[in-house]
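Below sits a lone chain in structure tokens, taken as the form predicted alone.
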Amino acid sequence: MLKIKKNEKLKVSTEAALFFVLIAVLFAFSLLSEYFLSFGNFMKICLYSSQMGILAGGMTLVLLSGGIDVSVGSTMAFAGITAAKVMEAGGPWYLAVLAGIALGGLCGLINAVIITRGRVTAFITTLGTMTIYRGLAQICSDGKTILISDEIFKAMGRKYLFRVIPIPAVLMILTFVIFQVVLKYTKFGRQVYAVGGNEKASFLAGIQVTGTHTAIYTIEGFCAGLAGILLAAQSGAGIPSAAGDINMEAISAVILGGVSLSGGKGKIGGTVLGVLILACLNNGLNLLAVSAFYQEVIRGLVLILAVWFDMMKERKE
């Protein structure tokens, strides 16, 4: 029991942490940029993190599971794609987002498919399927963009609710709210800490692991086909190139906030506030017009500190 309460205390001081180093990054950019400390700079912040934030939920499932998914980022492209040619074909706008977001399921459904029954390792599938659906994006689109010039579509991605909160944060705070629930409050929640923790004793207490994680796949699936949409929305066309690297800014965003690598672990309160840091890192760092390429340096050195703090958190538990 004390062990528990130990590790709970451990959580809580992660969270926090992390709250005052996103208190120092708004604190640093407002001193640096004048415009960064405005409501209107923080509603775009979370309009364009808003595609990271989603997959970063369904992220926070998978790496509680022990698992990882690399090819998020192809299926989002892949589910713009297929929503632009639904649309250029002549369907509406509402039939072309459930056909994306169902892509993106069955994308994900594929990858728990070949890690559950091939038995290949969850980075090995997705880095291959990644390769494939960006791929398959390529020949459906014929390697070049698709315009969309449907408006109801297209303000999914851009429209602001009562004015004020950008539609694609509002699906965000949604997304957020569910895991919420379901990882504290369900069944589902807490077969997913217990495969994570230990996938044998799992086994061993009856729970369907190979259930567990083909539900959790397809989960991510799902959210990378919604986050799809709503990129494509956003730039109002489907792009066969978009998305590259979003994978692993999700990834790092999940890691970022505490969930640890080896599965069991984690909180989508500490997801949130990853998320929330990269977002401001990135919005800042484009304010002050900070070359594109010392952006990738820094978000890959984000991606390393976060790997090793999950590292060095596990070593002194």
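Numbering follows the first chain given and starts at 1. In this text, the rigid core denotes the largest set of C-alpha atoms whose superposition between the two forms falls within 1.5 Å. This is a predicted model, so every value here is computed, not measured. Compared with the form predicted together with the partner chain:
- Once the cores line up, the CA of residue 304 ends up 2 angstroms or more apart between these two forms.
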Second form
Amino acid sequence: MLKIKKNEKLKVSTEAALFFVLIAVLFAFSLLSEYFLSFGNFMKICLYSSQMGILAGGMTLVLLSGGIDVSVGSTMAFAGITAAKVMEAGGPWYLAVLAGIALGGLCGLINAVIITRGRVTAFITTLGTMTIYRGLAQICSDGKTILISDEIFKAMGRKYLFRVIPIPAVLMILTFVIFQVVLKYTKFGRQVYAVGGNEKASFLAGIQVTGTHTAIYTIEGFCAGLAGILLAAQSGAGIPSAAGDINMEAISAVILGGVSLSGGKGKIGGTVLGVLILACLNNGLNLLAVSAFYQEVIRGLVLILAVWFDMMKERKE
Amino acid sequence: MENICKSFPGVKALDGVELELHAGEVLALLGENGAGKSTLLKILSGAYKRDAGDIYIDGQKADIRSPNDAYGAGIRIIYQELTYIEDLTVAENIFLGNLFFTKLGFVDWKRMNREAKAVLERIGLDIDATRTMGSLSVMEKQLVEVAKAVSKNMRILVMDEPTSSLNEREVEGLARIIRDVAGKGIGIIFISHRLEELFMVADRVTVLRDGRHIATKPMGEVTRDELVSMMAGRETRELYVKKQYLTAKQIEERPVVFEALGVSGSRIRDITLRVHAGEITGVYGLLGSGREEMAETFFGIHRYTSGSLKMNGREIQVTCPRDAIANGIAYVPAERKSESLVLTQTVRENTSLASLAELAGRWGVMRKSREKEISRKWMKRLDIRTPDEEAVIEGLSGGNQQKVVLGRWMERGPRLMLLNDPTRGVDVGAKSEIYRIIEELCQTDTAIVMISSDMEELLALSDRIIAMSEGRICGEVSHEELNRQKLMGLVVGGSNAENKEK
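Now the other one: the form predicted together with the partner chain, given that the block above is the form predicted alone.
Expanding to the full complex; the earlier chain stays at the top.
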């Protein structure tokens, strides 16, 4: 399919292959549905994938460092409830936004402290906090949905910037750009890759391993907070039971994007493609009126196939 | 075993080695680290494939290609690192892999415990088979391993340093049991660095050196000193010789860079060491002598519980590698792949790993052109052979990888450089290049502490050598009076002296 220079083939071909898959998906759905291939529909795809995309951006850092965070869905719900509560108490929309995002960061920081200080593995820690944060969201809201009446707040999740591009999509793109710059050009980005690639060697080279991990989980917490705000704005309410499996979707997108689960390898570009592929699949299958149950099966299959394909390729090399 | 040969890339690990083991005898296998003992064992156990040579068991040619073959041929090996499962009972450990089952498919505990008891009794052991492995002492665990090996059609039993963590009384007990087992017509190969106990347990001794068979003699016909000189050898290879060594007096005259005063930790005891500018202090010691732990403590990997460290006369606090680096200490670990390199990253990224803060500009953005420049500088100065600085480091040879690690630290201009087996797994050509680099480092008045399991290397580079044993410094030799026998005597003697103290 593509001839690439030997020492670069690993990096380039993962993304190139993903791009090819994306094109194939786009092409297939364009043939199957007359509504699929339009600018308006593409913007819709971006709108509906933005929360997952923002999570996936932060999740890329988490997986690159060799960790995982399954608590982000609960954090989202918790952040949404917090924002709704602030507004219910008469607070202005911007305070609600800040409170929601700050809470997300706090949730991430708690994950980080348990993982780094308590030396509990990332999966177990976030599995625990996943239910804890969900429970706290339920407690704060008494298990009920809190309606939001602030129009400016709600607009964030629904309105289009310049009537062209949805605000959540703008935020998602912004997140991707920031992470791309951070990972590629900054010292922190290098620490993320180094710690994920070889934690012990990084420690012995004087890198602040604990600090790096802490920053990563906190950043992912902020991402979840932001996604939670968007979710609340979009649905016009803080819903304690919302965002049930978006954490898995985000992790799927990142893995699909070629980020190694063992850490140290992968790029934001891959994650962007992973998010787009999953989002197009969702949208296309919806347009074709495929039942949601079948969609879940298909999404799972795509993930397994993608990872399998990637592994086969690496083994050949 | 006849004419066994085995080569690894760049090293000939075994060169025509032979070994003869009689039924019912205990044969001691002796040699310093890297002499080829473990390689020979791994060939016998089927873990490595031999390049040439034959193995005969009971006069029959045995075709051992895998651990399964070896097992089938009646060969049992007890490694230094015991392989048991803490939480299972003694009986379960003994019959691991072939547990007894009742007709219904449940584990037949009664029968298993009964059989286990019988096995233990066969080697004269009185251990309750229903206790968990974790609750046993090291000695008991060791013996259960013997029992486990004895339990099935065994012809040959190999024990790799079974006594390294036992005290003298336990060693005697183990020796008795080994003699008992041998008395049942089983051939036993026994490896140990403690010469004294070999005289206690072994019938004959085979000495290896540099992958060659040196001698096989009955224990009664050799003295301890003869064994030491056989292990150490007389001739030295001219791999590399330093231009000029410092005499003890010259060392004294130089400024002290680094001092450790009475430093003790979990694995080291009362280490006092002064390292001078431009001096190479070699550290010799057997595995487990604390040589590695000493360097790791200086670098902040382990905490020290008492004593103090000084750099240029000023006391320093070192609680983590970061502190050590900030105080001008650098450390090159022995395990290159797991402790030095980020294999997924490029030569450039690996070179700057320890200098990220220095290479970051405003907003924490890396100054990439500066980074490239530095990477290229070391590629040139250390003659690192790589297509370019953007090549992934995994693809480089061991020697070139190690040079990247050296460049990483030299960029920081360290005052004290700790080297742990800097040429492990490096081919001969790269070895002498690394020696040249180390010497150049000396010219810049960096103090160097070099740990090595390769005695030639220590002799060729060190201005003086300290010997370590059981976590202590047990001797010091300046270059003028250096020779292999003396060194070997020091570490072996050291551990013997320790034993007598007990």
